[in-house]
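First, one chain by itself in structure tokens, the form predicted alone.
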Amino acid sequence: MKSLKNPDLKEWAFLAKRPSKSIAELDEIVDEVFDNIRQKGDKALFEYSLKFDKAKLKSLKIEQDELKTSSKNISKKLRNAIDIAYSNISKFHKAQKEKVQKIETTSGVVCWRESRGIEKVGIYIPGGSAPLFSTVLMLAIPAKLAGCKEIILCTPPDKNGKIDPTILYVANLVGVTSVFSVGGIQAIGAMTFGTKSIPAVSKIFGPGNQYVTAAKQRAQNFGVAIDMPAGPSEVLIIADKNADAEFVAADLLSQAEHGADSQVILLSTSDKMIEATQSELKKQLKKLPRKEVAAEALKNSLAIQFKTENECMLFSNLYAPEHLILACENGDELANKVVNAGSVFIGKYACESAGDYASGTNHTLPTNGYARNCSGVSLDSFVRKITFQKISKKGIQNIGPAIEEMAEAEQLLHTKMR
């Protein structure tokens, strides 16, 4: 992890780019899968299952058994832990159900709004070396209270053709509609054409790496909608001469071994906090199963010093993290200074992980510098907001002359009132 202190504001705005891939590269690549997929299908699909994940497969779709009996692979103990967050999770997005609010904009004009669920989404589940079982209790619920109708998820195999049962058994716990064998790129483009086996849904949810951000990209060119263009995930944490070294070495870390394309940042007024917190990386690093993943990740990560805790600020609002914590002693007060990011922990016990898994919150966030202009995974996400009007004669009567010459304004005289 590169140490900086009090680099220039010229310099500000390239500390705060990503790490990326060529655009041009990815997009030959997604092109070339989705232009197979729209002319094989299904064939395409066990292809490239076979030349990407190394598994051989006989169908893509997992049967009901498969599902219902995947608890016999779940510990008890793992089981609560789910029941934990699934509780949490679930009261969160609840509480983001609206009350059809009826206003009466004119005498005998009355205008409303009415949530209704997309009724097919698709759902992206990362697997493999790391299978995010904790994003399908993230999607699945709120698209379940949101009412959609359908919801597929796609997630890729293991070299032996398998998913991970703790993401089967959640799939199922949730009530997701059907699951589906296949990863990647080619998971974005089944689900945005269709095949023989899966359906196209009208919106895709969920994470992954460069190439599955830019196949979702790419799917919205075809009419399909995506929650957000998010990407290899992040953490930025502002720690003041109090925190714990111990606690925020092991944050960062929690986010770098997700992918070794993760980036983390820290930001400190104090020399002695990022020194202790360097020590704490390589101390911790050396304990975790996937340290070669974070290892990479730390490679492109940065801990800079400022002068002020302004400045932290600054700099955060200016790259925008996918999660920013604010191990700091006034953190709720910098916490009203917040204009971009994707979820906010405040306190030094306030852990990413607990947003990640059990706190209740979404841990589907914008990431790349999106939470300027994106927000996270909410209730929301899943439904259309349609709105209504009901007129009576009065109320026709009352705003009609606006309408004629308003409609006369703009040259559209056949609305005018007959």
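What you are looking at is a predicted structure, and each value in this text was computed from that prediction instead of being measured. Positions refer to the first chain, counted from 1. Rigid core: the largest C-alpha set superposing within 1.5 Å between the two forms. First, how it differs from the form predicted in complex with another copy of the chain.
After superposition on the rigid core, the Cα atom of residue 80 is displaced by less than 2 Å between the two forms.
Taking the rigid core as fixed, one finds a CA shift for residue 211 smaller than 2 Å between the two forms. A movement of the C-alpha atom of residue 316 reaching 2 angstroms or beyond is seen between the two forms when the two forms are aligned on their rigid core.
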The other form holds:
Protein chains: 2
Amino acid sequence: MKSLKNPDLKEWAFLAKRPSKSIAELDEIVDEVFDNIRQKGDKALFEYSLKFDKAKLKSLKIEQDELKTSSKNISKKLRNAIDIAYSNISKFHKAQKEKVQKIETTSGVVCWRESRGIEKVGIYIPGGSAPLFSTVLMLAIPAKLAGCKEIILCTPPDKNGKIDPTILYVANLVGVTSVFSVGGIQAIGAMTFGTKSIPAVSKIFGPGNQYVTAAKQRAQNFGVAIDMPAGPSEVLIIADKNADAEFVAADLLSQAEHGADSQVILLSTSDKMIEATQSELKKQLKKLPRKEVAAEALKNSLAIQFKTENECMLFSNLYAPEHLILACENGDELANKVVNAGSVFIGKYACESAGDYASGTNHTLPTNGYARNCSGVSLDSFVRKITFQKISKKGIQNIGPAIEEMAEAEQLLHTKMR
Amino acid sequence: MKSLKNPDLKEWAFLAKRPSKSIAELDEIVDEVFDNIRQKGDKALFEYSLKFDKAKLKSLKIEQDELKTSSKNISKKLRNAIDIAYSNISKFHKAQKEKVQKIETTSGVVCWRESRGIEKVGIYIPGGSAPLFSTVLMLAIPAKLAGCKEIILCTPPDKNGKIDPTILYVANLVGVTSVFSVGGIQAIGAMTFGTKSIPAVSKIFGPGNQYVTAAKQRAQNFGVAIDMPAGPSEVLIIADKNADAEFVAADLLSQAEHGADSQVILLSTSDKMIEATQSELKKQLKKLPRKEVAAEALKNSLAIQFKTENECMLFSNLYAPEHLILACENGDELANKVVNAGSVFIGKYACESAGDYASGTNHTLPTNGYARNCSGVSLDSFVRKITFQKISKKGIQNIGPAIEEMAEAEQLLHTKMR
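Mind pulling up the form predicted in complex with another copy of the chain next to the form predicted alone we just looked at?
Every component of the complex follows; first up is the chain already shown.
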């Protein structure tokens, strides 16, 4: 991890930049797969499974039986852990339900909003060695609470055509409508256009590699919405001189091991804290099973010493981190100054992995600076807030003249009131 | 307006389709303008103003003096009308502020959300004959309420280099930070990349022609968010046999006159109502100043008779209209069945233009079927809801074992608790 001391204000914008990656060159591949799916439907999906997943599938849909018996393969300890996460995520997202508030803006004119769940949503869960069942919890729980009628899940099969049982177990537990064995660009294409087996959805959620990311972006051209633009995961930690270097290093590493492209940043006013953390990093890195990945991520990472805590906050707001850990005694005070961040962790016991799994907050968060203009996934991501207005005869008499006057000034002349 | 009777269920999806328009061919033009702005900054903007707006500008920024004296040119009657709209829009959007709710998901684990205004937002207002000052109200009022620090507005000058005084008056009234004389693709490019005169923003709002729409879509590739995908305006009216055909026809026409590509649809179980509306349309169309535009829009429009009111609602939800008028005696009951719509108008006195101008609801709404997955603009569009978690020692002891268990199952092995 590179250490910097009091960088000049002119350099801040450069330091807060992420490595830029273009996905434009993937558009051609995406277009080819999308075209193929539109023309050949399920047949194209079977072919891609054979080609990319090396799996010869008989059917794309996972049978209800297999979903229901999946719990047999999960240890009781893991099931209990999942129950705790499920309960906390549910509590936090349930509290996001908005009460209907009728506002009489003018006598006789009543306006309000009502939330309606998006009818059909799709969740993509990547394959590979790590079965991301926690993301199933994070996406399907709010979908269910929002009242989405159809919640489908696509995930690639292994070469034996199997899906990880923990993903199936959680999907069944949380109430996913159907699970399909399909991954990559072809999964996103299937959910965008629909095939005989897989229904088209209105919004697609979930992480994925650069192909999936490119496909999700492209899907937006076909009327489908997506959760948010994806990028490598990030953490920024502001640690004061009394923070525990062992914890700070552990938090940096737990993010770094997510992938070689993870971004981790440490800010402090204390050079001793930075030094202590650097030496803890070396110590802990040795014991890490995924040390190559973490070490690679740390190479691109920064520890910056600033003169004041205020400068640390200013830099953090400029960087707009996905995860922000305030390992400071005055964490509450600093939290008030956060302007741009996905999720904020206050105090020495609030580690990022708490939010990744079980505190109750959502772990699908804006990366790559999108915290400047996007929120993380919440119940809101699964609903539309429709506005309603009910206007009485008296109401239209009250606002009608103003409407006519404004419409005339905008040269829309047929707006004549009752 | 074409009349149809009891269309077969198989035809519904086709009837609910909008005419598709590709904006892909505009990408090349957008890229050229964007590149030019990145290379030449303000200089490029002055050149484009001369080329497209025929205006030779000395400065892009409207002086504070001009903003402040703009009220002189506005009649008292129009100023009063604007005040009513301002008041109602403010009341409705203020009520959308979310109270902070701290949820203790597990003993010692407290989670909550706080809204933060997006720091820099840009509003685009098209030029042309109609000065869309109502859109300035609809976008700048919630931006201000959300706490956005910098709210800039770009709008093209006329050939004398002037901006419509009503736009300037409203911008000043509502608290827009700066107004710039620049339109089209170049305005979107300037707000995306920033120039010496015009600051880069994080999110761009507002309507525009196909060039502006293509530019906004493209801007998303450069880290900027946009309000929503744009399309021609739409209204769908469900009228029962007792609805007032004069009002129904007036509402259809007031939407039709917005543009030749406007979509208007009438659904009813009563053939008499459809006939009466058709004859009213002919009568009212004759008196309409913008009759060519409205007549063109009506050509592509449909009046469909269904057997039951329930079928009308099912079709409306399939179509997902931007504006839905329930001109029915049981409007409240029907409103409960609305699943996909931007904004809903209940009862015979609730005309679309009430929502366009002054009821208090926002008129920036999802078109082209996007009501299936998008909400209209609201206070939410101008904030990020950041999640926070504060965890005590006891809290991490309570959820730590579950986190470790899940992290291990996801093969992220460094997630060791304190």
